[in-house]
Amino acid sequence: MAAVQVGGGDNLNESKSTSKISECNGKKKTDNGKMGGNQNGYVNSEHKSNGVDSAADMEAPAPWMDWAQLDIFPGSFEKCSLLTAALTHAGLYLLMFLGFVNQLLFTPKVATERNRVGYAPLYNPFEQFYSRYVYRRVRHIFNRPICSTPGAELTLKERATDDYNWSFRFTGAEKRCINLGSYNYLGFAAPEGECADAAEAAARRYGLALASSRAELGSTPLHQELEETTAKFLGVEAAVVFGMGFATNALGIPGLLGAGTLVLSDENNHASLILGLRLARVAVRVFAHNDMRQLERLARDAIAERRWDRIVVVVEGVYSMEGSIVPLPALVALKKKYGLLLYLDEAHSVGAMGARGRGVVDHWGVAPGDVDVLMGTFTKSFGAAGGYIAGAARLVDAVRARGHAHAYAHAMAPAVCAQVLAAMRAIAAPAGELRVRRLRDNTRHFRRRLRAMGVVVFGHEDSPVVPMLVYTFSKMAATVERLTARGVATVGVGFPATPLNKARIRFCLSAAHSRAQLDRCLDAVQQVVDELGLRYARAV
């Protein structure tokens, strides 16, 4: 991948200055979250411009891009009905109501901070309510141990409560389930077969752990061959991977970025994503969820400041709470047209995505090369753990040298590169694209029949992540209870991973499902909408 120049600035490929966190230039910094541009601890900068060589130039502005001629649909996004949304509130303030009363009357079966006076305290007083009298209310569904290989079926260890989820104890009784809730897009965490083969023969050789980092006695053979076979398979010059797919990005963005980097952010954009942008004390601009008209007016109106040295955005392939894919072509587009650079997060689209299951770049069929810096992970196609930052050499040189995941975090585990070096090759075999077609094929169906109920799906018709939306706390745990009655295991999802009012089930695909698992997910689903009245959706 070519170094890109960025007018007035250095290109995150280069290492002169990139990783020096600087102090803030006294802006109040606030949170990555805030809509409308807000700022998110400007460092110092000197006054360059990004695209912009004069102030001619800033007199006679670049045209506006013609959307018109590029695909920005971002996916199925109805929003609910008014009444919907009234009786969503209206649950929410009475169970936040019953809460305070709970805490008035009772004495909570928790340890209480003592000793604090003169400290701040432990913890925020709201997210104290929220976790003990709204969250634990719907415990039970959550943190449900499994005591099997999370493939196409799994099995839940059953729990019960005597205290009203303050906690629980083992029944010994188990429960076989269909798993619609596990990032096993491709099928590999299995038990047996190649990929468990590998991993097996990799722990014999090297053991479970190699007890350091990578810069120390933590690289084996397996970790160089992995890097290559990652990078031929983005279709890139270089790539480095570590042990942990979230440091990939809460570790790796700090040595890529810093002072004089703004950066523009997806309003969707992961948890490692926001902190590690923290981390490196960039400012950052949000945008509305893949909203390129919005995202343009934040790239000129930062171009028209003359005072970055570069302007980053970062984005996610495929969203893991919408379901929905990010525009990339428009992106890409509008990147080259404003002088910006690119950061995609493909943890939940590479394997997953596009004919060759390369991600949303085979997907939308971009070139690799457009893409600044690559990020993936191995934990949900590959059936593994860990992730990449893919690019440049030199950009990689850059990671290896200032990302802090290399230096200090601990080596991945090399029955871990095994499965992953496995898995990979088999997805680049001609029964790997068999796989990735049948996963596709599996994704339609599931989201065409889920429309046909009348309930309200998010997202793209590619996208293996498939929300249904049920709107409140009470309806997502009475979903999860009885789907799991019905032998299927899925995912409820809500605040503070959605707003308080867009609770969700999370249905997850794999390629290893057979269409007649999949019909029994669904009818036990009608029979739960008929049920509980979930179909919300206005247009079927």
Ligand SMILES: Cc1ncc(COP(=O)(O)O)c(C=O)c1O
Contents of the next structure:
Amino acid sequence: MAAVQVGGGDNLNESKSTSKISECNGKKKTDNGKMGGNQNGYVNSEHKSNGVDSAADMEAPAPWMDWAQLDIFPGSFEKCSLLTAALTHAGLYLLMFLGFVNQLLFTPKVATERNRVGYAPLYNPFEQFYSRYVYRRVRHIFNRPICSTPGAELTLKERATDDYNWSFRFTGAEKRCINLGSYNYLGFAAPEGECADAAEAAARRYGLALASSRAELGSTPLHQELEETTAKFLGVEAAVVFGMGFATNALGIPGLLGAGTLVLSDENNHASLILGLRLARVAVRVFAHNDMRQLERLARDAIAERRWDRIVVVVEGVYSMEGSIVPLPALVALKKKYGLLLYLDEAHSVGAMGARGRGVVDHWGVAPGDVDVLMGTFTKSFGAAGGYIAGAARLVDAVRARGHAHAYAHAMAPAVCAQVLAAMRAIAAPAGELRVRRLRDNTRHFRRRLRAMGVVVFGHEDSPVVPMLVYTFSKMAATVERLTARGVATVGVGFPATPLNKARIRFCLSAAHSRAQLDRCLDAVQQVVDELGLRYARAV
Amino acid sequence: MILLDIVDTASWWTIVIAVQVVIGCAYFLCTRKSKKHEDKLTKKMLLEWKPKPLVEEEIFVPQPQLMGKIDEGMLNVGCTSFLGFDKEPQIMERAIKSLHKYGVGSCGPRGFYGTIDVHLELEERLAKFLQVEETCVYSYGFSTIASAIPAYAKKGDIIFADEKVWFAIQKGIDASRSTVVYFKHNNMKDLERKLEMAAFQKDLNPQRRAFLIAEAIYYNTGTMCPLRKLVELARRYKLRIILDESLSIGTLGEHGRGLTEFLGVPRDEIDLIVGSLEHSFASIGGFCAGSHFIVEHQRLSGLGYCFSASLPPMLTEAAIAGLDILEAKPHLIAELNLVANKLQCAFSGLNYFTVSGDDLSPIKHLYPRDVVMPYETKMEFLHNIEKYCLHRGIAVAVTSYIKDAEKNCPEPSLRIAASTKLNDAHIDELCDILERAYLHCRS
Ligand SMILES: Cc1ncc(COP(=O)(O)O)c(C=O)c1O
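Form predicted alone done; form predicted together with the ligand now:
Complete assembly follows, chain above in first position.
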């Protein structure tokens, strides 16, 4: 244990107490994440009784984590040069200024409320200004409709605008593009094949939807089977599934966390996690993205305050905007040392990461029992919809009994259940590992070639989400447009999903892509990078 | 006018700059401070730190009944598929066809290639059906209203809501962090008094956004809201109305357009109508309907809309197919209303249950008579009734509430849903079995 090394120079008792902590954590694995409050071994009187501790020694600062022993690489986040930053800001202010002038001269009819004279304005003026006069300029690169499966390729319905993006009309043309935008990591989004057939059979057998909540009349044997399979897939005792991943967090967390809980939350956590924490009314402190050192400081401060019943760390496995992976082994060591609890959202990682596709837990070789709450969604790798919460049986029972979704939200559609089940079985089969490996190979290949181009790429080597930084709004829009023209569909992400000056292009890789397809995309990216001057990386 | 605008905008422009300066300063100060992080944690504290487990006590979760295909040799009066669309072969075929075109999942939120042509079609069709400018479709019924409310109501705003609103509305209000005033269920006098009071205390003023939230038909009671009076009060006190028509769209009005059609209230009196695809349409998801000005905002601010994958295309297609049937056969609504009325009559004659619900409401709540029991025992009693009925081929739903999370937890009840498939014989049988179940479980 890292802590033992820190305390190496200390007396024997110190290392003994640490080993006791790790022992009790060993036990934790068996009863799955439960920190049995009284039988967990580090009861103070026990230490007093062995008579070695002097009072002065007990007042000494507790040893810190020895981070040198652990991988705490937060992901590569190359800072841009000052010039780029200044230009980005200048560009943004220019855009805002133009918008401001535009607003003075022109307010379209759609942007005014009728029959509500004398009412308080419905929208915050800045928000409204931003969405109408800044966001509108790049509106055409978002919400682009497709009319096919979001598989390795997709068909875009082309749109045109006659009024500077206030409204769109379809031109009737369609464009086939390679899909680097959908979260189809393992390529299970397919209109035919095993999964689709299973979905069809389930729909015919159980109906399209059950029009009832799980706790009332919405449970079928299929739901039960899915929960059991999910638990087995993840290597934990139990799991509960819901019809929407967002709601899994937003409605599940309030069932788990309550008064007396302090949450340490990553700054880049997904909106659903933040909403769940807000609804649970817990105290939240935010730490910098993947910053284990700051997390340790926050945890130490919180323990020293002595007013919390428990401290829960809420993180994601793969961050969808940063392309980074949580340094899980370091986090688990930290958690064990300080007796923290861990809530891990594997939305983007389950299926996509690890040799067996079991998520970041598998990727890092951490025992699933070391994570207290495993949450994930079926929307991404499984090509379906919905989410799950998995862990110890008692915890899952709590989510059923006190979480909101089980009692109030309608049950998952049977066809969706069947799709998840089929995909999960396919991942667990030998051919499934091939899919996972193909995704990893694609990811590495893509990232390697991007870096060789000299663009700034965020995140970890193995993360299938690959953000390429372009910094300014206008370059983001131009990149997406030009890539589309070359038959590559990607997404641009800007404020408010990212900081104002960190607009980026996000590529999502898939096991469904062939090497030839990827190379075609990369060639297109190369051309666009050349045209727009996107080589921001300082060291190639 | 323009001059006014400039003053107006210039003031916030200066605020923006001022805020940046403040943030800049704060940033410098904070980074300096955090370098001097003062560590107070001693070994003693660490040893004394005894975190509690996430879940402390044993929790009992009743195992719900597992359903086979709905209505497979079973009369299901618990599920809220009022028009029987869950069994409609025409809808099934179209959904399956869609499945074999698009696959199951949409693999992305609406912003990022999760907008599939069927979503646009459904939105357009719904807008036309409801005679509004625009609608937006969510991928989950619960999250629809729970996201719609905080998209408009923010901290500092004030919301007037009926005390019996269903749980998703309560959560939406929680998420908005607005001040909330609950008025007595359907009691317009109480609402008026509270509005008057708020106006008097300047809680209602032209600078503060104010909302009125009600359900057309209350999920928790089956009663209809007095919409005309609500609209009148809202206009008088300048409140915007958010109306949850989840249970009334597809069940009320000549064409099934909901309570507004039924009562002849103009659609634009209601600022935002929220509907569900999970009841009459027997699919999954929900939608918001209203003017372009209102609804468009959610495409950037509705959390459940922006940050969640879009509705699976096959379920979207199912909703479109349902809409097709509804438009082709508006008489379904009249049939349903007739059944609802008959149910109401039959239930009023029950010896052992009291009924709550409007004549035309497709949802009825049955409360067992003369049982004075604590909440949990009562739930158990109802679950026994449910089991008894299930053995005899009728599936009824016991309301599932989370007692500690509800604002005012409603009395436990049996929720019976009217549907077009119920005939007189069914209703007689249902009443008969319910009475027998009561006697059986009482003894
Ligand atoms: C981390 C995280 N959690 C939850 C979700 C929500 O999942 P769903 O799209 O299934 O609602 C997402 C989706 O974008 C996500 O990135």
